[in-house]
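Just the one chain here, laid out as structure tokens, in the form predicted alone.
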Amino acid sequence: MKTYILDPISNEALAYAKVHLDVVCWDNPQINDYAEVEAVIVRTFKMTPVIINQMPKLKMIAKHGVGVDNIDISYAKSKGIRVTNTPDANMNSVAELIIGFAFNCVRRMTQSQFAVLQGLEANSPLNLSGYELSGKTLGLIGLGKIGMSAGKKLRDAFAMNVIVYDPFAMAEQCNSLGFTKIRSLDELCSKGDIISISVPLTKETKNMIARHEISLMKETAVLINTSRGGIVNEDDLYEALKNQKLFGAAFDVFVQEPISKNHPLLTCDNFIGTPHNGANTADALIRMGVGAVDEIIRLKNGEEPLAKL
């Protein structure tokens, strides 16, 4: 099956694809000739109606990753094109980044590094004092696989009390995990010491964390977003961090990506920003790449997909 890989993938996944498919890679001059392509693998490449219309033989779009906001799914489906993703492949990597963000913020690790580089006159300065995670409350906004994984790890390792706001999660499911379902977003914001966002960007979730919600958070709270930019109002977050209304925040996603070095949030020493790096581990990249290839192989063999959207 003629397959175009429109973004770079891991060497291991590429080698696997070449064994099973007729592959044209992102750096091949043929990559802009869409006439014969039957399947594509994309990471960030935008599959718009204009692009899809240039692919008359396209049968499948395989997303290398979870989020599919770079794919016009409804239009693809209207053309009879199968769309898949790899929902489990990056779960552990993103969950571990959430934990790393939590540690970094509560112990002011990045701030301490900058202070060392600038020269310190004494050890253990009080302005770099942090606090422990053990026994604190983790608030999960969204109980998807990533939120669930991060919650279980932090619960088991640090005896954190885990509370959840997710209208679609059943209380019984939360209870079985040792988590507590919270009725309202306001309640979660007021109770969480670490608040982690793991929801997709939709009309309902855009700006779901803004001035009001931030005002309810403890001044010792840390806000983490590894899901999508736009869920948190960046202007409102900047005002809160600048005025020390939050202990810290750590984001891997932004409204405009890649984030500009001149973004106001980056002027806050209690803010950590990374370049949408949550799934960027060797382990996850292999799993996502191989998973995307496997979905095309299933189509080639007349089999049902594992993760059809």
Given for the second form:
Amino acid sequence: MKTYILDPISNEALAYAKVHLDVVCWDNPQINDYAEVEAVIVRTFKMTPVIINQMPKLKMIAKHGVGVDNIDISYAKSKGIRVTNTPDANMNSVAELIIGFAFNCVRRMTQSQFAVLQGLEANSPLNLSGYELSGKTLGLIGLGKIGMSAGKKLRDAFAMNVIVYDPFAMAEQCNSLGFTKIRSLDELCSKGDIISISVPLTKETKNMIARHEISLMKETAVLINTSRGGIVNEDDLYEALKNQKLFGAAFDVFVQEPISKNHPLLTCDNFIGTPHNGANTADALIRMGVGAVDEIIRLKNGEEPLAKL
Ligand code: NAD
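For the form predicted together with nicotinamide-adenine-dinucleotide (NAD) instead of the form predicted alone, what are the coordinates?
First the chain shown before, then all remaining chains and molecules of the complex.
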């Protein structure tokens, strides 16, 4: 099956693809000739109607990852093209990044290193004092795979009290996890010590955290976004961090990516920014790449995809 891999994938996944599929790689000059392509693997490559129309034989778009906002799914489906993703492949890596962000913010790790580099006269300066996660309240916005994984780890490791805002999550499911379902986003914002966002970017979630929601958060709260840029209003967050209305924030995702070194948020010493690194671990890259290849192999064998969108 003629398969174009439009973004770089791990060496392990590429080797696996080459055994089973007729592969054209991202760095091959032939990659711009779409006439014969039957399946594509994409990470951030935008599958717009214009691109899809240039691929008359396309049968499958296999997303290497979870978020599919770079794929016009309804247009692809209208053309009979299957769209798949690798829903479980990166949740652990992103959940671990959430935990790293939480620790980094509450213990002011990045700020401490900057202070050391600038030169300190004494140990343990009070302005670098942090707080413990143990026993605090974790507010999860979105209880999908990533939110749930982060919640379970922080519940088990630090006895964090976990509250959830997710209109689609069942209260029974939350109860069985020892989590508490909260009916309103406002209430979650006012109660969380660590507030972590794990929802897709949709019309409903765009700007769902803005001036009003931030104003409800505790001044000791930490806001974490590893889901998508645009879910939090960056201007409103900047105002809050600059005026010390939040303890800190850590984001892996931004409205414009990669994040510019001149982004105003990076001028706030209580902000940590990483370049969409959530799934950027050797472990997740192999799982995502092999998972995407497997979906195309299933198509080749006349089988149903595992993750049909
Ligand atoms: P998921 O589909 O398993 O879970 C998403 C959850 O969001 C669901 O439980 C859903 O009910 C909930 N939700 C939807 N709309 C909501 C709303 N308006 N309010 C509250 N909750 C809402 O997805 P996941 O695997 O947990 O991933 C979450 C997001 O993380 C993805 O959509 C993707 O954008 C992002 N992501 C980022 C990285 C990264 O590298 N930083 C990697 C993987 C995924």
